[in-house]
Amino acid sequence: MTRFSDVAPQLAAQAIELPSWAFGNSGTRFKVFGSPGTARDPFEKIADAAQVHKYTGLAPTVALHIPWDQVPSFEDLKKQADDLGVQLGTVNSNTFQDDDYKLGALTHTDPRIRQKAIDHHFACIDVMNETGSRDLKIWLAEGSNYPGQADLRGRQDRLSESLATIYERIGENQRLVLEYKFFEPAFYHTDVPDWGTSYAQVSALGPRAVVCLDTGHHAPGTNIEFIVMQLLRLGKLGSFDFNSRFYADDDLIVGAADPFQLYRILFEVIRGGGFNSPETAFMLDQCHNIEQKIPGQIRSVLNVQEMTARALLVDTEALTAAQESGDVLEANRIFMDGFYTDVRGDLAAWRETRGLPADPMKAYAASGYQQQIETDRVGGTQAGWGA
């Protein structure tokens, strides 16, 4: 029987990257709601993200989104992050908010527009060189709405050429990470709709190109843990974007919709060698539409930590013996025992031994930081994206 004390050392090394955009205003395509104290620029986003790490010890890096996080000096932004005890992480590109990209960016039929999109990724690589970031993450809102609207094969060919041009520019210690999403904003077809398409594209590029798995980017009923297993088996699972979905890409707090799914995913991550591996990065990708941003991020990283602890507690020797003997019910019982183990008390006590609050949510609420930023951040334009 595995005990919590046996797995605590592995939990101590866990790191979950936060998305800068989670600290701005966001919403649905119908409405973006503002909230008091919301960050007004990338520097304030970094300050808010540092609060999550301060109370959880789980979030040492912050991902950037360009141009949302464009600043005159990334050296100054990096210095502020360092001073606050965090670092700048993944750089995310944006080719979905420019009128030129209405019919595609890296897949567009017009060479000028394709080059414009490629040049944007070159600019993102320049940012990576300034910040020391390893990963360039690409999500493409490209596809078509009607049968016959687009040449499906031609778009894949142009995507391949564009990605190859970008891949040639990344450094020896950098990676190109290609995300996928099965639909939206295009509704008939999406150019990178699934893990197989992403895998096919990055495999053609080379060893420094990998797949990003966003847990919200799948059709209902998809066995995501199977995809996790397969990509780890193939050595191409570069990163996670953790969030929850009920119907579509809801970008909700991790574990909110299906904690058991999160547990199953993390079990396969551990089984496949992706946990605490530099080759498989953990990151959140969330938009807090109506809840407070900093507590929302705290809750998310704690949910990932809790389900990781439960998955680590599975008696894998007994599970393997049951699997190999064909004892279906015993194998399932052993697997479920990990999920049903309540580790909240153990985690609270363990946090205190590491100089962290037993209850990070309560500690943040009592800190006065939220009230302070609501007072101080009056005026200016809050960060966010338009709906």
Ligand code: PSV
Given for the second form:
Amino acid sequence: MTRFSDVAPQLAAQAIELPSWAFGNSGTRFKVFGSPGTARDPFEKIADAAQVHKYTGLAPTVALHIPWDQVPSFEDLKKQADDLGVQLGTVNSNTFQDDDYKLGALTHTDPRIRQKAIDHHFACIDVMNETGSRDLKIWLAEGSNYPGQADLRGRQDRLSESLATIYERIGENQRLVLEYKFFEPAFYHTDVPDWGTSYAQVSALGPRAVVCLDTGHHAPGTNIEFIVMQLLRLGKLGSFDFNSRFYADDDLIVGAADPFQLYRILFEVIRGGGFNSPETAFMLDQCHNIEQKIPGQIRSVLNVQEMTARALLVDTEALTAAQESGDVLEANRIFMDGFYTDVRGDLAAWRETRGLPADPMKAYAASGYQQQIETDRVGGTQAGWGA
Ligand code: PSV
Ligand code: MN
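The structure above corresponds to the form predicted alone; please give the structure of the form predicted in complex with the ligand next.
So here's everything in the complex, that chain up top.
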């Protein structure tokens, strides 16, 4: 077994990007609940995100979603982030909340609507140029609900054309990241349902186009770590949207539903060279519908850190030897050894050596920030899905 002190330097370099929308209200199609102290604008979202980084040292960047995070001046937003010790990260486009996109956006049969969706992506690239963001992340809500409703092939061809037009506009040091999801809001088919489709589309674009794997976007029982391995092998695993799910795309706290799956995924990330690599960004894509948002995010990044530590502890030399000698049970024992190792004490002590609180959840709760925002943020409209 590898020792904790041997893996600590790798843990020190770990960075997990937070989604700005985690700090706004969210919910299901049934109800979006408000909660005291919720951020009312992107500036307050950044302030809340900075709290997560302050207590964990794990979350130096915040992803934006346009138009939810549209502000009169991105320079001001960038300054707010700088002042609070974080940076603006990935820019997410949004073509799922406009009436024009009911039957499609980048795949629509009407060239006017396709152009409108392309122009939205151009506007997102303009934002990236102002914020210094590297990644444009595209998730498309497009698809159909009924067999025969749409020409599947025609839509795929139009998608490819639209993406090529957007890719042309991506700067030298920027990337286009295409996320897949097999259902919702479309229920019969989606135009980018799986990693294979995303891979085929981005491969046709070029080297600066990569795939985003959202852990909640697979059918139950899917072997996600296999997909992780394959995309890393192909050099196309651009980023993760981490979250967890019990049934659908639940967007719950990462590691909450199936910590063992998270461990298996992280093991493959490490194995495939995707850990602490600029090529593979770690992000959260979560919604805190009923729990407090800032501690929800703190718990999330700590879950990723804890499972990363366990995956790093696997004695890979011994594992390879067991695999190669055909010792099935010994290989499985070595693999499970990491998962069953309780690293919480080591992590707490190590955090203190780095000037961080041993227990970031407790430190945040004791800081008074939550009470402060609940008192201060009265009036105005709380940020939210706008769904
Ligand atoms: C879609 O379900 C998704 O995972 C995409 O990443 C969106 O941008 C995000 O959720 C936020 O709605
Ligand atoms: Mn996502």
